[in-house]
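Coming up is one lone chain in structure tokens, specifically the form predicted alone.
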Amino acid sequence: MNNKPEIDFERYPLDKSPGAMADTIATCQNQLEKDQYCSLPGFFPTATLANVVTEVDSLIPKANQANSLRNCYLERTQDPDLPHSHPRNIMNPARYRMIPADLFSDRSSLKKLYFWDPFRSFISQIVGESELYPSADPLQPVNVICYGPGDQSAWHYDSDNAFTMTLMLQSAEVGGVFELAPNTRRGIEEENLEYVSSVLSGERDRVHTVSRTPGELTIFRGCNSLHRVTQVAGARKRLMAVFVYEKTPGVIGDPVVNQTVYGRVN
């Protein structure tokens, strides 16, 4: 699929010559590698924002509804041997609805996006990857996080994916903010569990708020910078995309997170 996707091509012009982009690039690179993530807002203008909103809101009914109480190592059990106040025993309420991949129409703005050339091409020279591939699952490669009133993400890393992307399709009335704090650990090899301790507890002197307005897209180092969005209040929801591309082509998802999320394998 290579259709040409509906974003601000006067702001962002990832359909003319590679030099095009240059200075955009980056200035992503050089903030990714300072603050661990970077900001590229207005990608979706209103138009295709109300589109992609409207084909959302007619999926909320099939999400599935994620309830889980996790430590931010998203394990669901704690650790009798290490003390109460260790990270991996500290648990944290997440709730949220899952839209899949598979329920979009291959005609969704979400999906040209995802799967357009260009769009791909750019985001490896972001994260400094040589190539990125499609996720081969049916669920993962475009998903929709939609949070109502009282669903939050609790403090978190992601995979180990390199990087996460997402882009803001609808803000809540009240709450839903992003929360990042930089590089609490660098792999499993250097936990930094002072920091991360500091972070759950309350400490705020290194977390960010990280803009996330209608349409911007955001591209973050979640595997080594804990991250939450606060619960959401009000009557609109917070609806979010994200995008799962992976180092190596084939890439299936594992069935129990698919299943954990999803509320299915496949």
Ligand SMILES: O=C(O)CCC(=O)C(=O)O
Given for the second form:
Amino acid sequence: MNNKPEIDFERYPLDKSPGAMADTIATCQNQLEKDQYCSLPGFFPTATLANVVTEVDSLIPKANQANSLRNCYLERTQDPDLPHSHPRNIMNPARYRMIPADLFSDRSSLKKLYFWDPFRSFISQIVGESELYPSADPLQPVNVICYGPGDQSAWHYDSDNAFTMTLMLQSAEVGGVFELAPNTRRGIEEENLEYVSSVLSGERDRVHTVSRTPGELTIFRGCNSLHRVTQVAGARKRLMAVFVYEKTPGVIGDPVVNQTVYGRVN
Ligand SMILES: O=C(O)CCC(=O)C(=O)O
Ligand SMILES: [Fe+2]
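Got the form predicted alone; could you also share the form predicted in complex with the named molecule?
Time for the whole complex; same chain goes first.
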């Protein structure tokens, strides 16, 4: 599948010579390096968003709902050998619905974007990878996370991906704010537990509120930067598309992860 997707080509001329995007790529690289996220507003125009939202609305009833207490490592059990204040023992509620890739039509603008080679090459340049590949998993490549009233995500680190790519489809009326604390840890060898605990307990000094307007593409490095989505209120759902690229071809997801996230393995 390699059809041209319906993005705003005037603002983002990915269909022109590679040099046409050089300035945007450099700006994104700098922002990503500095803040651990970068933003491309207006990537999807309004008409494209409207089509995708219609498709998403029809799929929500088929989506699995995640609803659990979890720590920032995405674990659902505490460790009784550690103090109460240890990040492993600070549990927060997470509730949302996840629409897996196989429910979307091949004609969906989300899939056209995901499988379009110039887009993948653009993203690999921003994140500094020589090559990225589509995921071979039936469920993981293109998802939409739906947050209805009362839904939210808990402060967490993303597990293995070096970067996470999201596109805001529809914002909530109230709440649903994406917050990110850049570089809360250096990696699992340098956890900075005191600072992590302070963010989990409400310390706001280094927390960024990241702008997410409808149509905006955001790339972030969520592996070492705590992030969350605050609780949504109001009738309009917050709808966020998430795209997963891999560093090697043919990658299939962990069946345990798929069962937890989607309620099925494939
Ligand atoms: O819904 C969002 O804005 C972010 C979701 C998230 O944390 C993720 O995809 O890793
Ligand atoms: Fe995340």
